[in-house]
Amino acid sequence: MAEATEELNADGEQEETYFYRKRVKCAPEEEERLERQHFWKVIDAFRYYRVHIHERVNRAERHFQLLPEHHRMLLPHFLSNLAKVRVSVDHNHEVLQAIVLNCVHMFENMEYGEEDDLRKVRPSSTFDMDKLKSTIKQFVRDWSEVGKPERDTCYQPLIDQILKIFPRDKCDPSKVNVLVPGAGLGRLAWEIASLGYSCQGNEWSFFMLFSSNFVLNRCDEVNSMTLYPWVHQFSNNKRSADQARPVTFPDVNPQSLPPNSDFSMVAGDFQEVYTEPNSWDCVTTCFFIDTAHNVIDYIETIWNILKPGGVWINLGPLLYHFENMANELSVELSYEDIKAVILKYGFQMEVERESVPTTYTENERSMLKYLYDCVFFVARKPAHLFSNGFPAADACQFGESQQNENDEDMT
């Protein structure tokens, strides 16, 4: 979840030049140039991490030294705790450098230039550093034992519905195509693939793509890596040691999927990558739909790419990412409005729960916690619809009893 501050023009009004895919479309050469520029901007953030966080630690030390001596004498462990924070930051930095090592060769269809070890580390914006710190916490959520309670709350309801709608004893799960947009570090998509379904994760953020590539393709031993995800938190610590608390990952071997598993991660904008109608049996979204400039675009895309009879399973809040960003179009709809649009497109709601409390990258020992009251639903594209001449989904055939069972789940 990204936070941003609103910027105003000289007249005190928000700028009206929106970076919105349907309003501003650059030439292909310009698009490539901007993407390359963004790529190296994210690489710079990974490289600048140690300098940025050490500056924050240095500020804490300077402020401590400004205290009266008799106050400093009351805190004999303060500086030694800061020293532990510095060591933790250095360790995080080494992991981050391993993550971006050889990233220029990650993508098959895009060249970003050659890696330059002597390239000067350039300062990054506070926004990009916040994104990087958030990415570090994603390792906890997706790939650590510490994150399991959160995954059980967020991911398990989605997985349970997939197992119920596409039961493995009644169909061949390898023929059920599941798409996970906004896949982050890939754990949800990985879990779905581990059950035998054909699953593809999609992610746009380079922060997430670099990190998911690292954990999925370069980590093959359980708990072989360590991060200090809370080292940036200087407030709301009950104990000094909590700030430099280590978390190991991955809690499973990401490369332990069965040999015949069909699992992949695709980089790119969800709406631009997925345009083929009637191609997916299931679209599963978790903390995703509020990343849209216009959530109706997402609804329209999901409707288009689902096969008739296919299902959209969603869980998440509505913390709109672009709400307070200057020069970004953002339409903030209530869930009531979103549901109305979903139904007007033709979806049929089969399961709906308007209150699913969950956390997001929570620090369990922090004195400040955020609780999201999420909405959860299963919406089906009716099987009798034929779009562009394509037949209805046939990965699993269900009788009337299955539909009745789904109807009983409606709340």
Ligand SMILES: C[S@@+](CC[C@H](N)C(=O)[O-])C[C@H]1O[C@@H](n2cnc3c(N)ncnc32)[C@H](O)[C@@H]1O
Contents of the next structure:
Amino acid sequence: MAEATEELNADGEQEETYFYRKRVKCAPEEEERLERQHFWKVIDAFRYYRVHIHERVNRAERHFQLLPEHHRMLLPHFLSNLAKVRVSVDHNHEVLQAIVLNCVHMFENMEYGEEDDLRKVRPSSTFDMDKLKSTIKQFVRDWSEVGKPERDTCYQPLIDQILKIFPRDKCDPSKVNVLVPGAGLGRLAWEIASLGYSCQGNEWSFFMLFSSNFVLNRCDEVNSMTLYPWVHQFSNNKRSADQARPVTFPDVNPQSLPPNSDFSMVAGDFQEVYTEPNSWDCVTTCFFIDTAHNVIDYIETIWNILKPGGVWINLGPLLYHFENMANELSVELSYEDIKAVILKYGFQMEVERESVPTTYTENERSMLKYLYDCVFFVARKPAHLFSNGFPAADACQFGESQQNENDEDMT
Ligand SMILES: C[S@@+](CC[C@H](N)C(=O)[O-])C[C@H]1O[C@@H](n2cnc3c(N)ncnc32)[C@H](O)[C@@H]1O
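What would you give as the form predicted together with this ligand, now that the form predicted on its own is on the page?
Full assembly next; the chain just shown is listed first.
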């Protein structure tokens, strides 16, 4: 997988610097071929979007035309609403093309080659189209005013803990390095960096990487861009106009980080990229740990990369991403089991809340809404460890479960 860094230079301007890093699993030529194939598959999805959604709108129109005339007469606005949906889709398409423009040259040390025929639009799978629709909705969560309530419930508890554990009046925040794996479109990592902490977001998906690159490096005017994130939703609309309503972004200028900020985005699989032990003061995960094939691998990686005394702050549900995927390993642990594993590694639970209601890319006007009852915790890797990497006597004993009945601050 490729690695991208979006570093800020000394003048506080973001530089587009991208590198390529991966762990080689098969012959290097084969790795490269697969990597290139995957890259173009995602680009194809961005290109195919308009055709795919237009087909869906055409179906809605066809079915309407099949109705008896006296039924159609009862719905004088149906077709004009579909026309608005089409225009909105075309607008989304333009933004998506802007996002992938020049992505071929996004990674400084990786060449993805030129396409045989740039105009050719190749069909994509429904799976990839769903990923693209989710990416469009992620713009709302991360970079719109509409997404603020969601960010307040999901990101703010994590930020509050960072401010509490590493108070800016008692330490130099630029010396506190925070990692945000599964950073999505980068807003949480950006917020942490905007408070003066040294922060790196990590993301694996090209859908997210192309989009975060676009918003972080190429959008510098507040609310200058528009997307129609709910245009794909044909059910559960209270009003016809709700489907094609616009959302503007970015709600802040992503280029407005304070001078000398240390903010970067690194592309690649979290477990492959982060192998340097004892290197992070804080790992912050939001809606991330359930993306693992085996969540214990994530716990182990976090344990290894945290400095002794470092903290892991987590908020999210356990909607295991690979649960229903054929031929994919998926170990679905309950929170109870995850907590037991965390304690057995030697982490000390300092804060725990077992019920934090949140939403994820919610359409506030939809008649169907999902509410996640998330877990939130702060787990510390003890400052004093034996040479075998496990806690010394004054810290939690490996193999012992540290009971934590309260669902509040344990400090
Ligand atoms: C549910 S989203 C959460 C995004 C963001 N943290 C938020 O709260 O909005 C999970 C993210 O983790 C990313 N991801 C999944 N597996 C990953 C891995 N192994 N390494 C890095 N990122 C990964 C996905 O691409 C996705 O963007």
